[in-house]
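In the form predicted alone, a lone chain appears below as structure tokens.
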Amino acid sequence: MPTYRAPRGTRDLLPADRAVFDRLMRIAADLTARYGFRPIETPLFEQTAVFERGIGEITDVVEKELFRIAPRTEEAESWALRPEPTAGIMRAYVQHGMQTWPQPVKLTTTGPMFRYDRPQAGRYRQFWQFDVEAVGDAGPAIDAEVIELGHRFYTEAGVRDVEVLVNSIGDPACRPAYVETLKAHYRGHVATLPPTERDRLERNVLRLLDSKDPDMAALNAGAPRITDHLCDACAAHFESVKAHLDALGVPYRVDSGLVRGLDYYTRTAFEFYVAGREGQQQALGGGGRYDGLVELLGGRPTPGIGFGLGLDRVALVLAEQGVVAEVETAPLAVVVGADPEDTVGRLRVATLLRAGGLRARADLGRRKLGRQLEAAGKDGAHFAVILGDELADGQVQVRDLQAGTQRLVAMGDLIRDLARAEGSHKHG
């Protein structure tokens, strides 16, 4: 047994899961830059107040999952891992001035979250996201555009059935009679409520229409509906948004027990499933609106809406579907040759491969050429390159190990017909 392990909730990324990852994240950039979004990096750690503020006090998030850096001095500021993006980018928003910039400014990263949660199945204490950020712009269309860009981004990415659950959440001119109302329904079946959601009632009462308590569930569905409580600006702003996305064709479906518990929270919500497997514990991302987020830490009121796609859920779910994507590790070619000896020849030609854009390596093994071939099979490569008696003539043999073929190539025309070989192959 080993001595020591990954902690726990945590995973290593091994070269198949990396490159998994890497191909998620190369549909994002090239998605987002299509949709004009430009890339940010802010720290994995910030100042514990941006997350306090940036995503509330009475949340899970920072009550209980949040990971705290333990300050050296008294003195030194309070630390957090970041939980999540967006409260890090609006910082760097306000921070920056980009207010001033044209409007609206349309930020993506992409990036490993801590949360100290509770460690299941799609759920890790590091995990990773794929992030965008929308701000500046109030109307409907850069909801849906955004809610659009998610949902391309999973049938880019290969995954199958994938579902938008919309809802709207009101504003602060018509949420607080809501809330009222909520409370109302609440407390006359307080007696069955949960410990937990009890405590939540009156503290932050929305938060029940979420909850993961099953024996919430019956309750819930008898709650008042927040969209029979809209006021006609926000009715507006949801009618228009479903109008745009059924103009996108994006499929969705109104799920009114879909809310967000903060107050700088605003109109739509949304969240991304695979169909029929609605839960919690089943969202592949999700995001809305956040128009009083900037405001609250430190900047002019400003609107704003974004989304977090959860990059380890996506991958679950790919390997779920039986969704094997074409994702290159193995390297074209593999340098062997005659002369075990010869580890100077093989790196020679290897490494003029690699300047001409190829994936090549050279066996630098001093073992005989037929383990040399068989290591080649047994990384996956698709051809070995073999120096032999021909190399002074300037020629090599280019054995393709799947079809057992072989032909002499002059060296001068090596890469070009190994990249005519591999695009030949890529396309049948």
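Positions refer to the first chain, counted from 1. Since this is a predicted model, take the numbers as computed values, not measurements. Whichever C-alpha set is largest while still superposing within 1.5 Å between the two forms counts as the rigid core. First, how it differs from the form predicted together with adenosine monophosphate.
- For Arg18, the Cα coordinates differ by under 2 angstroms between the two forms after the core has been superposed.
- Core-superposed comparison between the two forms: the C-alpha position of Leu358 differs by no less than 2 Å.
- Core-superposed comparison between the two forms: the Cα of Ile27 travels less than 2 Å.
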Second form
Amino acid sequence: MPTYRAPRGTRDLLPADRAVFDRLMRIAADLTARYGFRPIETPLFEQTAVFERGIGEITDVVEKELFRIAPRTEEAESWALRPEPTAGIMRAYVQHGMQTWPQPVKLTTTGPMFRYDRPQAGRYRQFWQFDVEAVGDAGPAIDAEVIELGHRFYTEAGVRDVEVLVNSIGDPACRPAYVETLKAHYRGHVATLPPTERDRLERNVLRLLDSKDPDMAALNAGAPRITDHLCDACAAHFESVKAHLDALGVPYRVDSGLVRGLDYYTRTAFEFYVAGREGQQQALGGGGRYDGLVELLGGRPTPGIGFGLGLDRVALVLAEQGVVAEVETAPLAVVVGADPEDTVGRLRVATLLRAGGLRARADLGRRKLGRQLEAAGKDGAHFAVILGDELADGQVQVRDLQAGTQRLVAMGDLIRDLARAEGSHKHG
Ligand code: AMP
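Next up, the form predicted together with adenosine monophosphate, please; the one we just looked at was the form predicted alone.
Now the complete complex, all chains and molecules, led by this one.
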């Protein structure tokens, strides 16, 4: 047993795992650029109040899972690690006066989030999210645009059978009445409610709808549906989101039980699943409209919509579905030499190749040429650059380790020669 281990609920992304994440982040960066989102970076921690106000105090994320930072002095402010990126980005939107920028302001970020949750499969205390936020457009067209972008991310990542669940959770005009109707429904069955759900009934009844408790299934199936209680404006908005999704060919299903865990959502809510695996722990990602959030954080009333897609779960699903990321890590060339002691010579040539933009390794072991070549082969290198007697005439041997051929190349031509060989290898 090693003395020190990564903290519970976290994991090391070893190079093979990290390569998967890199690929996902490249896809995210490329996609969001095509859709006109600009990258933003906010701190990994914020004043606790940003999350308490921006997410809602009566949510699991704040109540139970917020990763609080113990202050070092009494007068220090209270900080917490971000459990999700939206509240911090909206804090930045207000702080930097982005209301005066051309609207909508379309922002994206990818990075680690923290929740002090009980660790279990697919649920970590530090996990990664790819996030987009479109602020300053009340929709409904942009709602569909954002959902389509999320769906395309999975498609380009190679995840098969991704399905979108959508719902409307109303707005301050119609939700309060629905909440009362819903409370009345559950109050009628209060004796059969599991204790945690009974506790939530008066404080955040919407959460009962997405309860993980199997005992709740029957009760939830008979619950009044929010889509039957939307005001005219919310109903028209939802119809239009669906019409846009139809037109864009995004496969979706309406799920009236989808309410999402966070308080600030209004109207459109959505989640992405692998079809057939719609369970609480299985959401690949989700998002929604949060028209009240900017105002909550001290800005002018400003509508917004966004999503957070968990990269850890995408990586898990890709592994399950057998999708592997092809990443080139082998060097193009390894510099070896007849004189085992001449590490200076080998390192100098490798440095030259690297400065010329090529992936090169110098053999720094003081061992015989044969052993150096053997190691180059094991590395998966395409070429060995062999320093020998010809160096006196400004030449080196270049051995094609894959073809088994060898030729003399002038030092001055080496970079161009290898680069050309790499190009024809890639495209040939
Ligand atoms: P949420 O903000 O809770 O809706 O989460 C959005 C997405 O982030 C989820 O669908 C998951 O893919 C991912 N996610 C949330 N919490 C965790 C966690 N503890 N560990 C891993 N991924 C998570």
